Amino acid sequence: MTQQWKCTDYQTYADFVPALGVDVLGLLNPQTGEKILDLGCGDGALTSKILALGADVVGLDAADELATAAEKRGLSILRLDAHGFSMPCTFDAVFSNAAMHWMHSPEKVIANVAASLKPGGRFVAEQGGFGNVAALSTAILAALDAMNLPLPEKFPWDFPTPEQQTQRLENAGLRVDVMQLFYRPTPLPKGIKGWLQTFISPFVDGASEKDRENVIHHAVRWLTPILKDASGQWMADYVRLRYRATKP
């Protein structure tokens, strides 16, 4: 049930993700000379922006295709799993955009983040929050059920409530300064099929290519009256959780 990444799909159908990360980058407010880790940096689009602001930034991502794309931007990348990295008291800040919801053990990742921060360092992140892609997820599960394909034993993505994420951060010894849950309907200019193709892999692990395509077909059909408006524009039902926490 791990997320599978194809760089071309991500850059074609999810290029809006780093573009929408500019606001959380403002919350990070990187300073010249600060040492910053971009956790789950993907292809490095936002990492490059942090570097351009004068910080000493390194990206971390375990997906080979995405890490390679980031390196091609001239960035320094650690090809490590966020669940297992260890760099005690190294960074002034850890930044993460649209990555924490892929983590299957978020408490472990947050503990690693806390350990990697210098005293006074900050963790700034945005991820899917409670209720994120509810319609999209329900359509995928309904399609699997209709085709008599196995349902995942556990929902593969982590979309916590503000209270749940606050507790996780505090359990790791961090002080929560900002915690915001907000609805952000997001246009999908290239349509819903590409989004499903990019992100559906944990739901169809082990399925044949034909079954995978049929699941996407059924999901698109059921989502059309819900997420496609009269002009033909598709919208993803995104709910985001944005936060900043500080290590005492």
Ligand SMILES: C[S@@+](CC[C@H](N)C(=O)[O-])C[C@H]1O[C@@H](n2cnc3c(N)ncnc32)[C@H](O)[C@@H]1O
Given for the second form:
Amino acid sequence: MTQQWKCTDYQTYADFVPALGVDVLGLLNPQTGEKILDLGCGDGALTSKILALGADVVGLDAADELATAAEKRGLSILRLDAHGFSMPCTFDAVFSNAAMHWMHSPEKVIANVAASLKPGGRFVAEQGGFGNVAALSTAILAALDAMNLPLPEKFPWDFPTPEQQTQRLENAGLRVDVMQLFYRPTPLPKGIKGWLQTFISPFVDGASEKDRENVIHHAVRWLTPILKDASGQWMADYVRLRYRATKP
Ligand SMILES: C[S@@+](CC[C@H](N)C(=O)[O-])C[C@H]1O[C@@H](n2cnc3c(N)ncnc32)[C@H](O)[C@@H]1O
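Given the form predicted alone above, what does the protein look like in the form predicted together with this ligand?
After this comes the whole thing, all chains and molecules, with the earlier chain placed first.
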């Protein structure tokens, strides 16, 4: 399963992602001079906010185009896969917004996060939680099926329950201080097509451009009565999991 990130799509159709990440930034509460890692920082919109609050922040991301956009903001970026990074006891905090659910082996990533925290350091994150984008995902899978295209062997996103994520964090030696699952219907002012275009890549790995367009076309048709209201406003069926865990 490959992820494909196009910076112009992300900044045009998914600018609400870092905008809504400001709340979890409040939970991070970065302090002047703290060393902070922004894991899966994307184009660095939130990383630059952490920098502006006086922290010594570094971003980490595996997507070249987004990492380049983050560097253009003047940020320090590590182009690494979160499954493989190793910086023992370096950070006061690791922060992550809307990135953990893209990682295929979250236990491994959480172990790396725990190892990279100083004693007393915190991991503060928000990601998709159990039930996130259920209608959107079902429409994509149904469209693939209707077109006789292969379904992904494994569902590409990880949307854990609070209990599952708590267990994973505890298994890595972290103490969970906050764990909240909440429904957050999310307006998509630029519509559903742009959302699908931006995020569909792991479902259509290897498909032709035409097939990809057709999958999006079918999915939009099926989603219209569910996620589009009478005024024409699209809402994504988001469920978020927000947490803070501390290294003893
Ligand atoms: C939806 S974007 C969120 C970006 C940013 N945190 C924000 O709030 O705008 C998800 C990001 O996670 C990154 N990502 C996904 N899997 C990754 C991995 N295994 N290692 C590093 N980065 C990863 C992607 O490249 C992408 O930039």
